[in-house]
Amino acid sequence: MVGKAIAGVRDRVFLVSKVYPHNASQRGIPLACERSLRRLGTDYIDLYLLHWRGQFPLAETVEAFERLRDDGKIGRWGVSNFDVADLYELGPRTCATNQVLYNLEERGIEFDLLPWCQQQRMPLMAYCPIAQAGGLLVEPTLKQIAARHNVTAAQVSLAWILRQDGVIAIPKAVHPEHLQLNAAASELKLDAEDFQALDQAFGAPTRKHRLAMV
């Protein structure tokens, strides 16, 4: 589908893909991206990223990764659901960018996880920004602050979490209204009365979490 999506309009896309932790050996990773490659009906990714920890060592997934890039089927690799302690695992690499869960229902990364990114200037990629079930954008808090902006709820807890440097969200689209409400919500400036009320019913961590991730 995706492939059929992109098909000429190639270049004006910023294509990502990840490839499971049982495929990200030496041998593994070329043959994943391979495949992914023919699906997509592309000749390569602009980011390629490890989903989660698997069994393989990490420096044998990098040096697949590097070799993928050197022989340009990749742009660049990251990873996905790494917290603080498996990216200092992870070293002095060159990678882009961890993909983790992050929404006002899951804030435990601002603990330790996000400043750590920040400081060492890698991006952090939200996903299910605006949560899944829906419950998230029925919040009355929420609904208050979306209706004195005069904007949707989904639109307020984007604006919540592009306000953090480096940080990019990745919320799901279905129709391209939601694209277009989407793209608006990078524009939107809450106030500190809008955070204010947002940290009352979404509390910051205090403490340490586990890593959520779905």
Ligand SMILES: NC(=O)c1ccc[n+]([C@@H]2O[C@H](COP(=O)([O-])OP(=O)(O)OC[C@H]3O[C@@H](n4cnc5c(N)ncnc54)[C@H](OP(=O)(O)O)[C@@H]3O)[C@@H](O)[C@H]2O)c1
Contents of the next structure:
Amino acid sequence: MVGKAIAGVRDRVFLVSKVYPHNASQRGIPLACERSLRRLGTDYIDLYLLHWRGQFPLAETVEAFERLRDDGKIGRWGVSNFDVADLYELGPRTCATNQVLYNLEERGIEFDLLPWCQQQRMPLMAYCPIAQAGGLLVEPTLKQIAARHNVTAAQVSLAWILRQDGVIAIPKAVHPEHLQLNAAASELKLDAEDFQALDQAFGAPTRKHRLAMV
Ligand SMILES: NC(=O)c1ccc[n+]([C@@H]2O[C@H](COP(=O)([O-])OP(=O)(O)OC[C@H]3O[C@@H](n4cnc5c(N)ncnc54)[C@H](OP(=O)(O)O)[C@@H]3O)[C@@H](O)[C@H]2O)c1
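Output block for the form predicted in complex with the ligand, input the form predicted alone:
Zooming out: every chain and molecule, the one shown earlier first.
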């Protein structure tokens, strides 16, 4: 489906894909990448991520990623669902991003992972940024703030994520209206009063939390 969508506009698209941990070996990664390229109908992926940690040593996975990069099959590589200890183990490498669960209901990473990534200047990619359009979107505080700015609750939850340096949000949207609203959320500026109300409704973490995943 993505292959069909990007046909003819490949150079205007930033294409991200992931490799499963069971394929993340020296031998498995190039094969998995070739399969993805074939399905996507392209000859390179802009950013290729390890979906989560698995059985293969990180050094082996990274070496395979770097070979793909040197061969021009991928632009950059990164990781997903890595906590601080995993990133430490990864060491000072050229990891482009860490894609993790982050939204108003799941703020655990603010305690340690997010500051660590910001300090390392490693962009953090927030997945499920609107909490899969579940109960979050009808939460009263969020709805009030949305009404005050004449926007939607989903847009407030995206603007809240984008308030910080080095954080990217990747909402998934199929409906064109959702896509347009989400793109417009990058222009929305929340104020101190909004942030205070959101902190009261969705407390920031005061201790280390196990990294949440979906
Ligand atoms: N790395 C990982 O382990 C991992 C795990 C889970 C997800 N992800 C990635 O994260 C991305 C997003 O995750 P997700 O789809 O689970 O959650 P999400 O982006 O928080 O929520 C998606 C849902 O929100 C709806 N939506 C989008 N924009 C909206 C808007 N403006 N107003 C109201 N509803 C809106 C979508 O509807 P429509 O589609 O109908 O427009 C869809 O039902 C995915 O692309 C996925 O690849 C990564």
